Amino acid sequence: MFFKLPRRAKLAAAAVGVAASLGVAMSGATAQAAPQPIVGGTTTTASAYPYVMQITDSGQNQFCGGTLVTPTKVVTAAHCMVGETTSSVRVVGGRTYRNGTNGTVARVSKIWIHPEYRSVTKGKDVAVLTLSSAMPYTTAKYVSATETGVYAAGTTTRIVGWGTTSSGGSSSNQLRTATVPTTSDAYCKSAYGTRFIASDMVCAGYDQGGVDTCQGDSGGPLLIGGRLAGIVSWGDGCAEPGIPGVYTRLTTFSNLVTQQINS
């Protein structure tokens, strides 16, 4: 039996993380097989994706991914700041391994949590955190409120996380990254029922499973053409047959992004 739960490492044992993809094409509303399935992807490194942050507690304990948008701001999923304390967070980037002391490590003086989110399967999972201090980083762009269309069905997604490699597993020490294609909004529906809603979701897998975010990559990015588009936020288990990952539409909030970066 599967669950449907945020994908946040802090999380119980169950539950499940974000993360962002560059995925192969997939026609109509039906996802294509997943070539040599993964749910992991391949390692890879903080200098191939210097925007992505890892989000710990203050510790340095990783449970939950951002993506660096300017020198002092962090886009993140809503779910993983529920119960957190600008005290109790950091920000870290540079870093490839969890378990490392390189890069640079950030306290957080603002937590922005979508004054309107409820729960993941509610939508407006989206936060944004402003750092005490410049991250010297290279940023990611992430699209605009009119580009709605960078999610039609099978357009090639990249996600980037140090999420679990299964459901339910260990989390990956090193960053990985992976490659699935966007689902059209039917096919999401058909796996999640009214529990998806379009305007503030999209959903990324293949038909036949094996390649998804997990455990740990909440609050990832989930990229499309090299710009921060989604935010890893749900799904029911992970990389199963016909159970897509579920990441906050980006589009929807990007405004209401903007405002918090210029505040």
Ligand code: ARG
Given for the second form:
Amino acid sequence: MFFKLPRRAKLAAAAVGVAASLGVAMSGATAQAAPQPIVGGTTTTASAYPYVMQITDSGQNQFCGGTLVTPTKVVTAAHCMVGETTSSVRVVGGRTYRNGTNGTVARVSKIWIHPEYRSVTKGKDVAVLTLSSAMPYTTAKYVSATETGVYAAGTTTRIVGWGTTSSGGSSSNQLRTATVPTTSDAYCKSAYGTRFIASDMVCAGYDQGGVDTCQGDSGGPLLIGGRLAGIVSWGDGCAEPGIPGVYTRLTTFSNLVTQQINS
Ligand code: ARG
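Next block: the form predicted together with ligand ARG, after the form predicted on its own:
Let's see the whole complex now, leading with the same chain.
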């Protein structure tokens, strides 16, 4: 067997064989995982990633991430916003530490959740927040609907967040970042079966694991070439071998996001 299979892929071996015979890259993720702290990765600052926002409760306790795409619009995950109201959340920019008090706090005047969002494994995990006041930070560009090639297996992506540094661990006080390669859709399908919906999701991670987003990173960015290309959505555990992280495939929702930004 020449291809390493994801751990949960034993029953999908036949499908993988088909993919392999079609010349589908199975992973593109066999390169070494340099220990980076997220899980794996290194600490960073809000100045280094000025468009990365904390999404907090009204007491400014961070529970998700988001990406500033215009001074008053933040892209995040739908699952972060379920049960929230415009009065229950805040967006905090320019704050490196979860326990910090600096930066800019904005109230939210509108929460748009993809109208067909049901659960993370059904896809459409995207939301757009409208801020009541403008953030004085550099915004991020995001991929357009036609740029579907950006996710080619093995492409280096950057993940950024305040999430836990191990599965079941505690959140990082300081913002962290790491790089992970995209996987092929076939590889992700092998890991997750029918829970992976290729039209709405893209996976990233090393075959050997070790580097991943984790709880609390949700809603935050997956950057490709410095642009927002994915949203931290879900995964089984964190950083496990053969089990990549799953991100919202933003090209699919780019036009909808633009509509929200212009509304
Ligand atoms: N659902 C998690 C959150 O709400 C993100 C999990 C990402 N998991 C992963 N293995 N990449 O923060």
